[in-house]
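First, one chain by itself: the form predicted on its own, in structure tokens.
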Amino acid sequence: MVTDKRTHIMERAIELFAEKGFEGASVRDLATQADVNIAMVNYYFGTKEGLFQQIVETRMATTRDKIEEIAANKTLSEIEKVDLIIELYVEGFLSQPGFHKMIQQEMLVTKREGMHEKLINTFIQNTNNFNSIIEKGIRKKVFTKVDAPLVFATIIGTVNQILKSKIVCNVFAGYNKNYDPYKDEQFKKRLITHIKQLIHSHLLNK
């Protein structure tokens, strides 16, 4: 199927962009990585920039839509919404470490201003949705008065620190050179539990 081929190329491209960065990966490299010809890459995405943009827009939109859905859900309490967002980020980062490394690299440069602006705008949307949850909890006196954007930064920053590299992740998980922490369900649960405990202790009135 066309969609499967496009997805396959995008997934292989993420690995290459994470390893070499945008500038270091050529279209020929991308085609080789995906085991397709250059013409197929060009057919689906036009250019290397088009491929990169499609990857970013697709993955970022998925996270943004999920956060919006959580924020709008009237059946959930504010702390339940926070917990779901924590789970969303840990699950997303651990299942796609290459993508998040790619995004981190892109955020450090401004060579592609249009892409940089889209990343920032999506991040602002996610932050605003999280802030609205926290602010509602504060108004209801369920949460203490906290700096909502920095609470969000604490969640993302904790996961980012863990995922700086597999070696760094192994140090926190219990080092073993043959161990893959990104695929360890127990470590994922441990990380989710830790972040929830940290954020609960900071947010909840007792």
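Numbering follows the first chain given and starts at 1. Here, rigid core means the biggest group of C-alpha atoms that superpose within 1.5 Å across both forms. Given the structure is predicted, the values throughout are model-derived calculations rather than measurements. First, how it differs from the form predicted together with a further copy of the same chain.
With a cut-off of 2 Å and the rigid core superposed, S26 has a Cα displacement that reaches or exceeds the cut-off between the two forms.
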Contents of the next structure:
Number of protein chains: 2
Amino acid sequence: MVTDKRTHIMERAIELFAEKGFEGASVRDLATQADVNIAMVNYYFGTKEGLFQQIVETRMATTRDKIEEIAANKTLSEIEKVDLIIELYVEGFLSQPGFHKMIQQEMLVTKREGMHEKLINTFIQNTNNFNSIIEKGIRKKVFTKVDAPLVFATIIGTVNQILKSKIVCNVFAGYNKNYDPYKDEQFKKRLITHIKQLIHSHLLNK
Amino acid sequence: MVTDKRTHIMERAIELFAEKGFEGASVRDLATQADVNIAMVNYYFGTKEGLFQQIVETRMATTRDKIEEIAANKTLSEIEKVDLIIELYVEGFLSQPGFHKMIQQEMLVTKREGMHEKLINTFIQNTNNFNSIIEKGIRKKVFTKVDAPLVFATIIGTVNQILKSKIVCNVFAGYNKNYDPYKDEQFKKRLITHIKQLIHSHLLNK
DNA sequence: TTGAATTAAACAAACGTTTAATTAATTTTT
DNA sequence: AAAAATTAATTAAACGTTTGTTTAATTCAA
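How about the form predicted together with a further copy of the same chain, since we already have the form predicted on its own?
So here's everything in the complex, that chain up top.
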């Protein structure tokens, strides 16, 4: 039950950090939400920042490894790889909206330098892996000569933009305020379709 | 000299808010950066949140009005309007990176509900104006049947992604760490070209 | 002389963290 | 297997700082 409590605190913390930001979410708030004593946060994670780092380190490695795996795969074509990465980001972001909101905020803020740099470095790795796929496609002449890193920025940026607010997202989806688009399989497909069509016509345009 | 001091505080506050977030930037910090007494912030803006709101209200109306103007224009074609909006966002974002970082953070955070809703509403207005352009283009059969609100999300999202960190941006641009891509005219052109090509092949694809 | 601008000092409240005491669980010894 | 000893988990209370804001006095300009 020890690790259960640890992960429980982390899970509740993700939602609070996403909602209020790192500074905006107080330790007392975190403890109340997780239904534990205030001192438990420091007991398990040392500091508030330690808790944040634990969350990031645990969850961010997954996406990075998956992208690395896709990039290194030798049986997939370049366009198949691009499609897989699009699906990976949409599914990952929509299934863990809180976590990715957290990350987005921290990428904007340069206050906690160590944390910020760690995020940037992982992101740069992902960019490089994506670039290598695109560049190979261009060399093979299956892709047009596109601006690879900016194509990556478009994919991530589009999903991030959707993630920015559920309300805005509802306007996009045209549904009512109580409906949760992140949990809707149809909305997910719609987003994937949009990005794929967009990127395909850009990459494969003659 | 009164308004000068007011705007001076606002200008310095934008940079601090962008760098550290709303909660992360303390009033003492703001006062020190603007080289004024701590009490002056409350004297001019009532509260810290009042300062934030003043900044947002002053600057955000400009973009909204420009988009409305473009959408209402009767001499421009639909594709010309789309191009103008792309240029508007890239130029606006790159010339005022601090302000737009601030906005991005506040759109992610739902703590200050009033502020958040105001941002969302303005954004929804912009989305609707953009949609009406796209829908007209589709009706005229000069555009393919695209997902208009998601196309808008792609444009904004791409620029926002670029804005997320100067370091990441430098990796995109392939330059050294001291170079400031936001001030580089060539990088701006590169970004505009990428988005235009991307959106064009998506909208005009047969 | 009147009102605005500016200041240093103080305010209570909230912050992250630590402490010291207590309970619960585990291990060691009998 | 029971008792004792040891470690881990949990708690309420307090720690010193920092927070945003206010006050009351002072300087400045009209």
